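As structure tokens, one chain now follows by itself in the form predicted alone.
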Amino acid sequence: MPDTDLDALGLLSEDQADLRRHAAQLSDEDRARVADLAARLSARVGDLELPWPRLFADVRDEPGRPMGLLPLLALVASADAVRRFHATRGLSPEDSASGLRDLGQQVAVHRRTYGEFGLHTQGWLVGVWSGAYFWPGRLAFNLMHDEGRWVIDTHIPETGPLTPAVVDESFARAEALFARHFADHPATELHCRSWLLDPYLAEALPVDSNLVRFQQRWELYGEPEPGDDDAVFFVFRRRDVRAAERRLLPRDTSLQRAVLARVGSERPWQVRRGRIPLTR
């Protein structure tokens, strides 16, 4: 196990006792293999023009073996060089805390989807640890090469309530961050791909809600794309939900109910690409 500050990546008590644990049971093969993996992580942190390359698509879950539990541990080796390229860019410790602290949101969400420790979207986390990803305030951004220019991703964590003044915030912050940080990646529009950019929401849900205000400040564009799956993990922590087991999932608020009047229907749920052009 590296000896790296666990709360620091955003882990859990009972995640960091199940890693502690499983790391420990690790052969010298397998501890080889971590090692090769963080390596590798660690080599490509900084090169912001590449794709989130898929390192870890040849790593396969053994049995009795919590899923991702490899490259968990080569995210949590590599941690250390994704701090060393911030320092380079002049980003605060508690600005490149931010980013890394997704790890153990991931392995958090892991838990509420699966019932059991491990991780399931180390892909995700891949591009996270490229070095240009952070949560300043409510959402989270990464620095994106779109279409032949420099955007700002925008995540939406599922952390609290999406006021029109957090989203202010956490807009302005970003902003500030990417521009004097990595000014020779200049901005120019923040982005957003999610199926919450569905017009449909502004039917399905009051129009003062904090969940339509937001999505009527993007300017959509491109192809839809088929978004019932991304609703239905989003919303209630599943993935590869049947049509009967979607009538066991709660219909307590009005959003879980307006995913599920529409999921499997002849109007399916889309994720869209939304743009917001930057203010500096």
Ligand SMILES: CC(C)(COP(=O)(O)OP(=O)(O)OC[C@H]1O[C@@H](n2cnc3c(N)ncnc32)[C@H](O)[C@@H]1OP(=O)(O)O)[C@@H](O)C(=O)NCCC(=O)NCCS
The other form holds:
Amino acid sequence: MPDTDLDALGLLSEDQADLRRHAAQLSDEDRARVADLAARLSARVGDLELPWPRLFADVRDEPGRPMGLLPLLALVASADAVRRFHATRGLSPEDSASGLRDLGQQVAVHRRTYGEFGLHTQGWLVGVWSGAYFWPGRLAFNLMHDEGRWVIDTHIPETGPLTPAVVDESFARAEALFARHFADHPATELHCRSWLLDPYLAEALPVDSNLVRFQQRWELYGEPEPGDDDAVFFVFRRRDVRAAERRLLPRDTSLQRAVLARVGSERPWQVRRGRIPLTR
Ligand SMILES: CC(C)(COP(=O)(O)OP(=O)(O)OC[C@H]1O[C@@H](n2cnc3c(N)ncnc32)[C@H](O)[C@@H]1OP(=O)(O)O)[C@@H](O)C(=O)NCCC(=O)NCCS
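Shown: the form predicted alone; wanted: the form predicted in complex with the named molecule:
Time for the whole complex; same chain goes first.
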């Protein structure tokens, strides 16, 4: 693997060591595959239209090798293409790096989920690598073309309390960033699609909790989508949990108890979409 700055991509030191170790063991055929995937990722940087292409759909994991290894290496190898695109749009190195650090966050989440090094959210990172994903402050955002207009899609990484003050600050920074650097794609509203917008949350948590106050900012629209899998993944970092295993999950916080009360019930969790008009 070339001498890439993995710190700049947010990879923790133990993940960096594992990545370098596995990269050193690749066959020539695997290296060619990584180069091809990286070229395909680089070629579509700047394409902000949905849907994000499923560039990694036919990349199979091999037994004995970390999940998502080749996509991960392709993402590392194509990060410079994203940086070059950011530079053409006048973004500061800090703003540019903020989105790319999501790679390290995803690898860390993978370790928490599966207990080992790897990546399983490479499909999401294809979108991050489109070049309009940033992490200004507490929340992360990407510019998205939705139903004929540009919106600022909002994401809630698990990095600390979601107080109203940090949310206000992050919204303001995101709005300014996109207005300045993507003025040719003027966004008319903030958008969020999340299980955290399920109105049930307001029944289960105190009205003055950060989560309920965050939820109350959004005007809901569109049809509800199934949300049980997201609720379990984001609170417990587990995938494909069966009913018998759910009984063993911790119930230490009100959110954990609320999630488990509904998963698999007749009133399951919902993913909802919400919007906040921009007043500029
Ligand atoms: C968003 C988030 C940071 C909010 O945390 P917060 O500001 O601490 O939330 P609140 O103060 O409103 O917490 C209310 C209750 O939920 C609990 N809680 C919040 N987040 C929790 C989490 N990730 N795991 C377990 N319990 C959690 C709190 O401990 C509190 O319960 P308690 O009073 O019994 O202690 C946190 O919920 C989180 O990281 N969620 C996962 C990320 C996510 O779902 N993103 C959306 C993807 S679509």
